[in-house]
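What follows is one chain in structure tokens, specifically the form predicted on its own.
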Amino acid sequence: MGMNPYKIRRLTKLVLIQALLITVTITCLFPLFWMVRSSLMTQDAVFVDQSIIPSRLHFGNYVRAWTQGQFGRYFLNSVVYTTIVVFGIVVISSWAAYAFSRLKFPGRKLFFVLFILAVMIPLPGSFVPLTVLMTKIGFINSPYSWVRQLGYILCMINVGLPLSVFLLKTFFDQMPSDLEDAARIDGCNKMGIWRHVALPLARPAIAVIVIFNALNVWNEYLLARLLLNDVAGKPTIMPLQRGVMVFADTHNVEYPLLMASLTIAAVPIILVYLFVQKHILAVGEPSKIDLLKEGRLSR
């Protein structure tokens, strides 16, 4: 008995889709694998050893890259910048998105349109006005390192706000008004509703915002180069990407050390993604808001 033609077409379509996805996955992961592989080899073996996994692993490349490149300070700076900027974006964008979605005030639609228009402005296009603004305010030329760092953090928060506000507003728009009424009966004010009702329901959107902005801040280099100036004799305030560039200029022909430095820079943001991936994957599934509307989830 032959197989149903419909099942054959369905199976063929499934196989083709899976083959395409596997190909794309391999294409994306292979550069990362090659980077880690090269970081565990010697300078001579990089061009000679053709095996997938090196016969001898040289973890000393990471020690040399960390110590010679002074990555400790750069790494700490990037962690501080990324943490503060992402936290600031999540808090401010959730406040703004909740206000645009649930509150009524004059000019609400106009302000939201301005936020959306800001998404269309690429970051390099704002370099000149940001630099001029920070110079006039006094953030760039300040003798205090923390003032220059504050200026950089405020700029990065400003860059991440438009898209974050847009994503969160779409979630808050779907929130049933019955939930707000129930929260008011329980004694919650507007801040309480935002904290205990709106934010938990928007967890998938917040996860996307966290990984997107963390990646943006962690890999940012040009704006930091313009706004952050080191002072001789004081610890550097530059982020990790600056340390990688300095190290690359010094060791531009030592490929294992370069690959080790790039791996050090890539691992933290990969760990952040792995930590929030379950929330990102939940974006495509029925949300708590949908389940509440359908009566399949208790309040």
Partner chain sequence: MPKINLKHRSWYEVKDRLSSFLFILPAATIFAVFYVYPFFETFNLSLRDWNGIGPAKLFVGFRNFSDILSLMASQQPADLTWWQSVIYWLKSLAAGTLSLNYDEVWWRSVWHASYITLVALTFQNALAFMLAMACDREIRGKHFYRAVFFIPPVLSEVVVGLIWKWILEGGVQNGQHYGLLNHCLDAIGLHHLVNDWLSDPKTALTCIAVVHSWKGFGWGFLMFLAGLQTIDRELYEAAKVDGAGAWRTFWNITVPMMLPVIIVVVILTILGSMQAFVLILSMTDGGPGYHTEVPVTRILAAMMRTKEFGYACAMGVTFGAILIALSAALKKMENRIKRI
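This one's a predicted model, so the numbers in the text were calculated from it and none came from an experiment. Basically, rigid core = biggest C-alpha set you can superpose within 1.5 Å across the two forms. Residue numbers count along the first chain shown, from 1. Compared with the form predicted in complex with the partner chain:
The two rigid parts rotate relative to each other between the two forms, and of Q68, F212, V132, F33 only F33 lies at the hinge.
Treated as two rigid bodies, the chain shows a rotation of the smaller part against the larger of 17° between the two forms, based on C-alpha superposition.
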Second form
Amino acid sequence: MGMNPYKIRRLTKLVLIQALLITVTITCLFPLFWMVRSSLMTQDAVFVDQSIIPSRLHFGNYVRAWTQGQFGRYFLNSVVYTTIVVFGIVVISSWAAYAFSRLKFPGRKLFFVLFILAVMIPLPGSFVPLTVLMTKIGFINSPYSWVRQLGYILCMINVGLPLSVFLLKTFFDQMPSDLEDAARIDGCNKMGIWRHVALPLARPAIAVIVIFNALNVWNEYLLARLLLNDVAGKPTIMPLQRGVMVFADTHNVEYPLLMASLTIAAVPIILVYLFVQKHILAVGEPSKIDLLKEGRLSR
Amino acid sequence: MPKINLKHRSWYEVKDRLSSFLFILPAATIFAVFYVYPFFETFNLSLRDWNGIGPAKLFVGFRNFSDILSLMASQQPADLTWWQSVIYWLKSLAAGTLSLNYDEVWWRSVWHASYITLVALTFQNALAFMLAMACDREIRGKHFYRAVFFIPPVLSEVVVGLIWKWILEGGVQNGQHYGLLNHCLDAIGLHHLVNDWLSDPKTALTCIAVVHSWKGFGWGFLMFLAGLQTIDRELYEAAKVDGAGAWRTFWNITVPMMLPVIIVVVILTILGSMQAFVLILSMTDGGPGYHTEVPVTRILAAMMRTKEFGYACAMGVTFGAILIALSAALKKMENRIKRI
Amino acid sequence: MSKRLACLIVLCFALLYSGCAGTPEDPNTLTVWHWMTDRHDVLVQLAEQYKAQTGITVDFQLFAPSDIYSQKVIAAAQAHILPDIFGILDKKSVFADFIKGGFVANLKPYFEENGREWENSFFEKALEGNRFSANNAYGVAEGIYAAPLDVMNIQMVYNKKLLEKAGVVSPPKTFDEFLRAAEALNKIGITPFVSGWAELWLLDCFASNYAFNIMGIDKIMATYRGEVLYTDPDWVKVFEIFSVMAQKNILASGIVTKSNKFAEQDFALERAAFAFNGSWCVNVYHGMNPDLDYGVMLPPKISDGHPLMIWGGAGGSLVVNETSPRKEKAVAFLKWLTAQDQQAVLSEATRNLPSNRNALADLPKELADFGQAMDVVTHQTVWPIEEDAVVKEKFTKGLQSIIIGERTPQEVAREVQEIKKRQMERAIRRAQ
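And the form predicted in complex with the partner chain, for comparison with the form predicted on its own?
Starting with the chain above, the whole complex follows.
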């Protein structure tokens, strides 16, 4: 007694889907696997050993990369930059997007168009003007390292703003307005509505912005090199990618070390993604909005 | 009584607008400081002949732009004023000697970027959509797939370039192909397909486009999946009850419901693909010949290699204008689709 | 609301700072920007030594890779924030522009102090590229504007074991011998030649070696001035070298998209018998494969008409910022850094050829072989004029398209000449 044709069709469909998913998974995992594999080998073995999993694993490469590349400080810097920039972008862009989408004020369309146009100008063209500008304001050569860092942070916020505003505005545009009305009747002012209605509702979009910008800042090195200078005797203010690039250039012949450093740089951002992705795909779970709808959460 | 009310309201309105304006103030301030000045400076430099270092910034008007694209009458004297040249042009138009003068390499680079974008729009986004659809249903291991598909976007372009170069490498040592792809092709008996993937002008650009798509599909996947999950399951159930097949359900429910997300993904794909360059620098550096040059690598080459700073800025402005025109066209299209 | 206020306050604060911010004016700290990753550690170590001796802190700041370093220096020049000491990685006309912009100090008086003591400690060729002679074409005041840390030259290396396998007894001296050796290598399945020809300058360098060999410097300079055309038979001969090498299957597959790093890896892993590379490769090969047995040779000459010249000269050179208030101290440090003892330390640690002629002590054999050719080196920095960069790009990209077989040498010659003509017209227009 075989299965009925309906079941067979269903099964082949499932098998086909799984086959596609698994193929793509392999191509995605392969580079990561290759990176980690090479990082666990010795220099002699890395070009010779053809086995899939090396017979001996050398975790010492990670220790060496971390200490020789002085990654500790770079790491801390990158964490600070990424956190502040992402936080700044989320706050500033959600204000702006909310205003563009919901509030009325003169010049709103014009501002939005200008904002979006800014994305179109390729970055490398403005390297020189940007440096001159940052110097004139006093960010680049300030004796205080926090001022120099602030310059870089503002610049990175600026880089991430237009796309984030665009994404969020698209999201807000589709948001039903009855919730806001309800909140307004409850006595919420604009800031309150933004904080208690718009933000929670936009959680998936904000999660996308968080990942997008975190990735951008974490992997950024062009502007950092251009805008940041260290001062003798003080700890470096450069981000991790700078450390990795210099390390990679210095040890470009030592593949295992190079791969260990690249893995170190990739792991935190993968963790951020794993943490944030559930918010992107969190639709269906009872969110604050649902509670608000049911009146169980006052404002 | 009504009078007072009106007064009250107008004051309220002014306050209301002002406070609304405060919402965009931080964004507008940052924007004004960091975009407006560099933009005007870039435009200013695009009108000049400058090597990037020296003090001399000779004003040349729109000559940098006319080097990129202009109508050129044959044997046009160089010292005509603009109105003289218009007359000269009209004359040569009548005589049929008017020709197009353009920077061939630059326009080819624009085509290359468009090609990469087209591949990304079709191949990358179709793949992303399919995977998102697959992960939207109740399927084994969907949480695992969700995590895995985002690995390529997370890796830096430098790493991706390094790994794919190693995969696509040509070359033989001791009778063995050491590029992974060639090795595999050889092993399964497809010897005639073995190739120098990145150095063959026929395959180089496609290879880059594919790697770019591979690196980028995770974004589309994520956004499509988020969009798909907002679709009310009851709609599907209703369609089933109505006896609609999978295909019809897809076109009548999924696509219309997903339209806003699709449009956002398309715009993001275009912006990301037209301006992609780090991957290209690390894989081919624009070679072989000019076969994988894109506008941004041309701008960088003009700035750093040939020291034509003014020209580089002019290319930047032109490219920005092209992208703006493209997005305006898209916006038009979006409105039309929405009306349907 | 409070967050917004805090944000604004921070912004205002930052703007206020613009009034009082300047360079950190510590008279006893010198800042150096450089790109030399391989030399960074030992430079920092030497700086510590210097501090112990003199009390002056020297802060070496590394910006790598080198193309990003170049961007940084150019942008910093515009913003007038260059450090006390830095390096200029570009061709001579750019160097000249830095000088004309007032960013670079003329070191000539210092070189000539005490009966040219400092000047004489260098290899002559090491200083040549940093020298601007009287009435030079660049319009720069006569002088020497940079101090070289080391010297380098670019030659060919050959894998002894692989040549032996193919029955080639001695490294080829002429191009015909080279072709025969390549044929023998091809027969037993060994790739004859590899180089990083995705990097246009390296491709240009190889072509330039043979241009010298075929037509001599006078004719090359005449071409640059526009008096000889690129369609001249001698130039076509130069282009033909590449088509011959491509047709005879001598070049490693994918050579036109190989960066030099990958090419170095290929040679170190014995995937190719010959490589075209600079003297820095001694350090690189040692790192990848310490057992590699290889020799150094000049590129095999193709003609007896003129001597074959290779590129070489200063490896990394540092300049002193003319506007720095610590100019004298910076010069003093450079003098110390290029003195015999420090040069010996640098050379030993990095396997580079020292620029100080007195520091040629215990070099590895391959490096000493590289060093011997310092007499036949030349470089664009010592030629009276240089070719327009746009023409150079077209020239080298043209070579790439010859190698991949989509253009013939004659076609490329024509195309390069067209660009040359256009650029000459442009230069005239500019001069008006």
